[in-house]
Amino acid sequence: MEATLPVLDAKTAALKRRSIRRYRKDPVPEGLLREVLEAALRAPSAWNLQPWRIVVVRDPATKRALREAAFGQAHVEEAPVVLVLYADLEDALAHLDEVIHPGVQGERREAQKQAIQRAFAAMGQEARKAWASGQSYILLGYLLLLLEAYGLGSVPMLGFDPERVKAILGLPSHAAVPALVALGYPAEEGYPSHRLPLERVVLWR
């Protein structure tokens, strides 16, 4: 679909983004959210294996208890949208076919398919569940850039029962939760940026 308004670039967006806690009534459309969706998949991730998924959250109820899963932080409830990223690898790891690029064909596709089960294979579950969280922090990357250049305001969130969150949810046991994202028309301006200076943490060699 055509974006229904003017999107930022990204330079723009990032220099113009800020966490927002407060928003507004108006609801977003679906349209918009599965643009800004289908953008911010495209972020890239080791393999490719994207072992990303996402729960969009609408439902008030749904809301109301992740609430009380996110130790009461009001915008979870109050936001029109809640994201839910959490990490599925071993889903992602039972389906090599969808993500191995169709272009590698034969023997190499198999050689490929055996080498990312053999890296994983020593690895214990939480291991195995900090790498897919670590991979879905690039997706959580783009996604804010987005929902800023789309003239959405957000916030993520790290504090939160993330067992709490998958049993509210039915979410495999397994998972993964990295983070959630309230997001909606900012109803705030929120605190300009604060962050360090380049010189202060870019080393030059």
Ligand SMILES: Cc1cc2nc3c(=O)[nH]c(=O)nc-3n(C[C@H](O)[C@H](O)[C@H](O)COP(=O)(O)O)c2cc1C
The other form holds:
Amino acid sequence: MEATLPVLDAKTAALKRRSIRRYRKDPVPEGLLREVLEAALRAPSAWNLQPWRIVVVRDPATKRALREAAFGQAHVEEAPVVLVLYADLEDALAHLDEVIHPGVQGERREAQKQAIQRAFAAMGQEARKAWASGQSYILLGYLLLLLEAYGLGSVPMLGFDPERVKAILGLPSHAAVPALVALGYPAEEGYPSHRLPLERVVLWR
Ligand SMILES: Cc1cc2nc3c(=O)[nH]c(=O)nc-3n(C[C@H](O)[C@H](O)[C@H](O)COP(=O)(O)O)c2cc1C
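What would the structure be for the form predicted together with this ligand, rather than the form predicted on its own?
Now the complete complex, all chains and molecules, led by this one.
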């Protein structure tokens, strides 16, 4: 299949993006979603661990259940697609051979695996979840920008009960759920974004 070209460059998408909470009924083609997800999955992570996992939810009954877990937020049910971004550090640590660069072989590879296992050995489950969530927000940023670039509206969400979301989807109890993302073709313009000026947040030394 021929690749769909992004509509917007990174800067235009960043300037134009705003949260969208009302969507057209049109379904989002799976090919388009795959293209966005493949590009977003290029996001970097510490040790290249890529502890993020994504559930693509399109089933109406599952979206309805997720809406309830998200304190009734209507856009969770009404969006044609909801992405559940979760993080599973245990799965990542159990499969280090998947993420260590193929160019690193032999003793160096073993040493790298041991160093990574050591780094997490003393970390409790809550700290592991927080660490993996932090990495997953890098992916979330990529994702939001790419969705905008491809003409899709979206809203990221933290307003949900992660334990209920995990139960609905059958996710492992040790997983973190850093965000839900409702997405689809926009049926509203959204509020103009309001941001701190550069001078307020950037220090030069
Ligand atoms: C991590 C995160 C969690 C958020 N949670 C919610 C949410 O639960 N419900 C919602 O409607 N918007 C949510 N938002 C959207 C923010 O309110 C919104 O991004 C912010 O006000 C800036 O507006 P803009 O996205 O239109 O620029 C969340 C955004 C982020 C990044």
